[in-house]
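Take a look at this one chain, the form predicted alone, written out in structure tokens.
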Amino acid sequence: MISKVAVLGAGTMGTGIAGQLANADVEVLLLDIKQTGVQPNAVAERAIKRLQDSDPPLLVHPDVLTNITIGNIDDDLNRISSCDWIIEAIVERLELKRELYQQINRYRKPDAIVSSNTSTIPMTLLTQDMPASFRQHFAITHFFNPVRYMRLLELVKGDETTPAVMETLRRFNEEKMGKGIVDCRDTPGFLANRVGVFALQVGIDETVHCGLNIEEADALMGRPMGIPKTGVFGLYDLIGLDLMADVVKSLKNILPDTDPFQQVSNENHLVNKLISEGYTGLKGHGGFYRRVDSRRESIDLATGQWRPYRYTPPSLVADDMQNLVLLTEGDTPQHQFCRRVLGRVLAYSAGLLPEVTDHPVPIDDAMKLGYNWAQGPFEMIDAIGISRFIHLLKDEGIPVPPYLAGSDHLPCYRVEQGQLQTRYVDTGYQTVRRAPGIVRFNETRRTLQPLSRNASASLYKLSEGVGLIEFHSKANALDGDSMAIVEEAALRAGDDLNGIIVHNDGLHFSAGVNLHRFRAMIEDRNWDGIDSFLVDFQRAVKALKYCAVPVIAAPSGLTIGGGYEVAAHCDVVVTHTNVVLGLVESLVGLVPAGGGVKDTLFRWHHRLGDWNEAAQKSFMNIGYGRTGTSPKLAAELAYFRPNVDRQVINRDRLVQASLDLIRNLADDYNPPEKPTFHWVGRGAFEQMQDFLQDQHSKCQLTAHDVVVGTEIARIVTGGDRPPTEISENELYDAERMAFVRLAKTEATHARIIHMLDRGQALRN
């Protein structure tokens, strides 16, 4: 059982994993290098405020803060002895890491695990001069950052390794730190890095063989081929120049000359140039993407010269949704470029079966949890076709690996008897197994037909008789079609249902209503569709909040706007703990309109059990468009019910957590009561006018925030009018009218162009 950890190191590694330590409500210990001078907890001290000022926030609430302890190694680290685990993450120094285990094994208790964050030195080098009982107790545990967000943990074991102690290690970190273990062995790189880093490089070399500019390649290596929107050269920026250079350089010595990764690995001298000149990526003045004053710039890679930053929409994809086979097909540029960093990556994935592991999964795993990829690399090689590929690599002058010239074109993973199998190198196929409580959707969606399906959601069927509602749109933002499923779903509640969950497993939940289709309407004046939508929109989610079954939200990521008023009308929501709550439309000069700001006025008075309060508290949320980054935080907003609602540190368990609650709740289930409002009139009505342009005279609120807050105050109020009682049905009307209102606006229009073309809220 671990109930104390200690991190040696308090560097960005070191820190994440504090942070995500004391984000668990574990103890930790934080140690550093003795300063000299009158601060010797310096080190750790500045790593405390890096968790308190990062941005995304590493924290999940600044109370957590107190889990942490700090010291410095000289002067404390006798106090792990009271430590279960012991965690290092110095730097990538062998003698410095040897010292420091010395050290540890002065002080540890017998039973305390110790484990590295290395990915790049061995493990017999680690431990070398170890005696048998620290061995015994040794691994790697090799995080990635941020901590927080990435779900990768990549679990490595040594010979001496005892099973008790990577259970305890596997458990203790699936369950409490919420991650996704991927059982490596003592290879170069593991398995992320090993693939990530190498297709990085390619995809920085095939950027120059195939004449791209940056921007191009970005756009290309991103969304659609399923990776980040940040591309190769964005990500290269995001990590660091600097830092991806010595991980490249790394990577080269410690494997064999005759792997893939020695063609790219060369040192970049243009990289070298720009670190030079403190381009050192997004810490630094800029990397590959720089900013002058509001200028964005980018490096000419023939000239080394900065340039005007140009973006121009591939001209091979009408979307930048994933389609690999439309990418490698085709006779531009472009194409090729795919078609070569395609071939090239997805075969050295390929490649490292059976050194590495004997079946795809781990691979697949490495990346989707570690790199974000939609797909693993042998998902989107069956996603090409295995004749197709192997045709592609040919073409190419790519060698086939083993692994696929043997296969007979059969695919990587298949569908047998309802259960997902994945094909090993020597033994065929075997069911793809997870630990008990685990459930990844886009595995178990392989295995079902939907009930229902269009271009923006799906309805399934678990096997337990429950519905499982999942959007899919880009972004997963909601159109009419996302919101038929969601009135379809409702409508077979009790027939052909016993429950409904609302998940998907994309990054984000959702982030709101189609703002694209909200802006051609404006731009159609079609005022009429918009009330028509709007219209659609609140009778879906009011089909689901009284629907005769339970009905389970379960979200992570951004779960805003109309995402969150999804959410907010069902029974329970069951959210992962890197969720962002909140109604945010104020800041495109919109108001929520799908129940958002009725059910905002409800739970505050709930919580306070007053209509002026709830109707203050509602205003000042909505209006400043405020969210919370995690649902202790939201709960602060009134968007997460700390009595009602449940988080879940690891993802991978929503599905399975609100099965459970939906079979808890099923028994004697009673669809909610109708509620009752009141709107506290014109005295508060005015006292919000008031606020807004007192605010305005002060220059914090600008002139058309007036007029959005304007309408906000009309709703939880009813404006000009005396204290009212009002039904459920009169707040939605209001929401909606005030709506259609601001969009009529020529500032809202204005906002809504800035936010889709430069993605960012304007000022007007």
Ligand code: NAD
Contents of the next structure:
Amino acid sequence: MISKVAVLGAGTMGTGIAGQLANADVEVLLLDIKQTGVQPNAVAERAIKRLQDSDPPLLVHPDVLTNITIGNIDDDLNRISSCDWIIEAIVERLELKRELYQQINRYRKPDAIVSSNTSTIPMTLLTQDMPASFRQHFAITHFFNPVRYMRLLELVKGDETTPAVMETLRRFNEEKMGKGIVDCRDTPGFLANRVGVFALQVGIDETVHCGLNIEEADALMGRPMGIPKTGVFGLYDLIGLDLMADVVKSLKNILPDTDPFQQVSNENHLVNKLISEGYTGLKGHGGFYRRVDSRRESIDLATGQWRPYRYTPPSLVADDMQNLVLLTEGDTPQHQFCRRVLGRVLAYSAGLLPEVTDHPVPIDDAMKLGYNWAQGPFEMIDAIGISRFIHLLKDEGIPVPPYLAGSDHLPCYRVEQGQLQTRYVDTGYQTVRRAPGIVRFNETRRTLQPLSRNASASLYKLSEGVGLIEFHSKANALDGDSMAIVEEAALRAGDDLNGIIVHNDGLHFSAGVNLHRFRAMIEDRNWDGIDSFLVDFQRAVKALKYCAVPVIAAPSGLTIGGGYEVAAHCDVVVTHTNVVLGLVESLVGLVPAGGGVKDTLFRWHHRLGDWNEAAQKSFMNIGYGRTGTSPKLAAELAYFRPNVDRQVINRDRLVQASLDLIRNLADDYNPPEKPTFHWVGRGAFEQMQDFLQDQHSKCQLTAHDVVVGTEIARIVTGGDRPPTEISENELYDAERMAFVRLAKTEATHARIIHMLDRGQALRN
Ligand code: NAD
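Provide the structure of the form predicted together with ligand NAD, given the form predicted alone shown above.
Full complex below, order starting with the chain above.
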């Protein structure tokens, strides 16, 4: 049992690990080296400040900081004697780590677990001077930055580590810390960095070789390949050019001369020059990209000079949906880049078998959980087709690794009798097994046929008879197709389905309705089209809310705007802890019109028992486009209901938690009763208008903020009329009418364009 943890080293990683332990409500002792002077704990104090100021926030709520006690190693190391797990996260220097282990061993209780967060130092070197009792309790726990958000934990067992220690670490990190665990052998860079750092180096190498500019390379080796849009150079800037240079150097030193990594590990003069000039990445003046005033500039790889940023949309595929075959077939330098990058990176991954693992799953998991790739390398090989991929390697002069050469062209994965199987090096296909309760829907989906499917969403039936609605449009933006599947699921409830879960495995559940559609309709002055889209949206969410079976939303990531409105119409939201819940329509000059205002008003009334106060709270929440970046923070805005909704720290457990809940609710389930509402009328409406004018005169709100705020005020109070009882449908109508009125304004049009073209809210 782990109930108290010490984290030694309060740098980037120690701070993040302590933060996530605090999020899990675990008691933490955070120590760093003693500073001379009046503030001996200054380093750990700075860590606390970083946790408070972090963006995206590393804490689920400021209150969880009470779980962390700070100190310094000179004065407070004896306090580790009360800890069950001691995590070493100090600088990557072998002799310092060893020295610290001697001290730890003096104070730790006999059964305390000790682990290192080292990225590169082999375990045998770390512990060679330590007694057997220490080695039996020692492992490597390799977290990824930022710890709250990166799902991967690489877990490395030493020759002498006991099974009980490994099991304790596995369970604790999986259940309490929300991690996806990948077991690794003690090989250099373990799995994610071994492939990920190689991929970055190859990306740079091939950008130069194929004569592309850095924007083109990032646009290709990003979304089209199922890699986050930071691509190569953007990711370098994010990680830090100096840190990357150190990581490359240390991998170069520990990998054998024959490893293909050596071909891309030479010092890069441009990188060295940038670092020496303070261009260490986002934390410095910039890196490969920089901002000068409001302009973006990029480095020209050929001249080393800065030039204006040129956005280069990928031209090889129709949009940024991944089609690896299309990317690799063609004669342009862009195609050549894709062929060579994919060829080298995927072949390198396959070349790691059997040395670092004997089957594809750990490497695929590591890249998906540690680098946020949409597919792992072996899944990408299957997507290209193994024969085609072997041809590609031969054409490009890249050696074909034995795992592929000896494969008889059999895929890395297959589905057999409803089970997903993967091909092992020696033993052939075996079923992919996950710990009980772990469901990754992108895996489950491969074993199912959809009941219904269109371009934006699908409806599946899980073995328990429960329907699962999956959004899968670009960025999971909601459109008519998405809502048609929602409505179809609701209509099948009872006959076909005994429960419904709305869930997907994307990084974000849904950031709302597809704004491109609205922009086009506004530019066509198609007001009836907008109205009928909203009518359809409202009909679908109403059908979901009042259908005959329990409905659970199981979101993770951004669940805002229309995405939140879908979740709000479910009986229960079983949400991942890393969620962003709220209504942000005002930022683009609109109001929520899928029942979002209506539902917010209902929730505040339910909580406060007073329609006037409920109207005020709803007006403020929605007017300012407020969101909660965790269930706890969302609860303060009534977007999460602590007595009804659930939170789950491990997103792999969302589906199982939803299924368990449906089983509990199904027996005597009754759909919710239709509520009635009360419009408080003129007095409150005028008060809100006065507030808007007052804020406008103080330059706190813009002219269009006042227009949008007035529409929100009108929906929640009923506007210029006496107090009235109203039905739910009247509120849906009020939302829709306000939406269309705003869509007709030039200022809303300008806000939408700004958001779509620049990704930022316009303050007009
Ligand atoms: P960092 O430089 O940000 O922080 C290291 C901290 O250790 C500093 O606060 C420093 O004061 C403290 N420290 C230095 N010497 C010490 C000593 N003798 N005793 C106690 N504390 C000491 O480093 P980081 O990025 O947090 O990395 C920490 C460990 O995690 C390293 O082993 C690194 O390889 C590994 N790691 C880093 C990342 C990453 O992305 N930064 C990711 C995974 C693993």
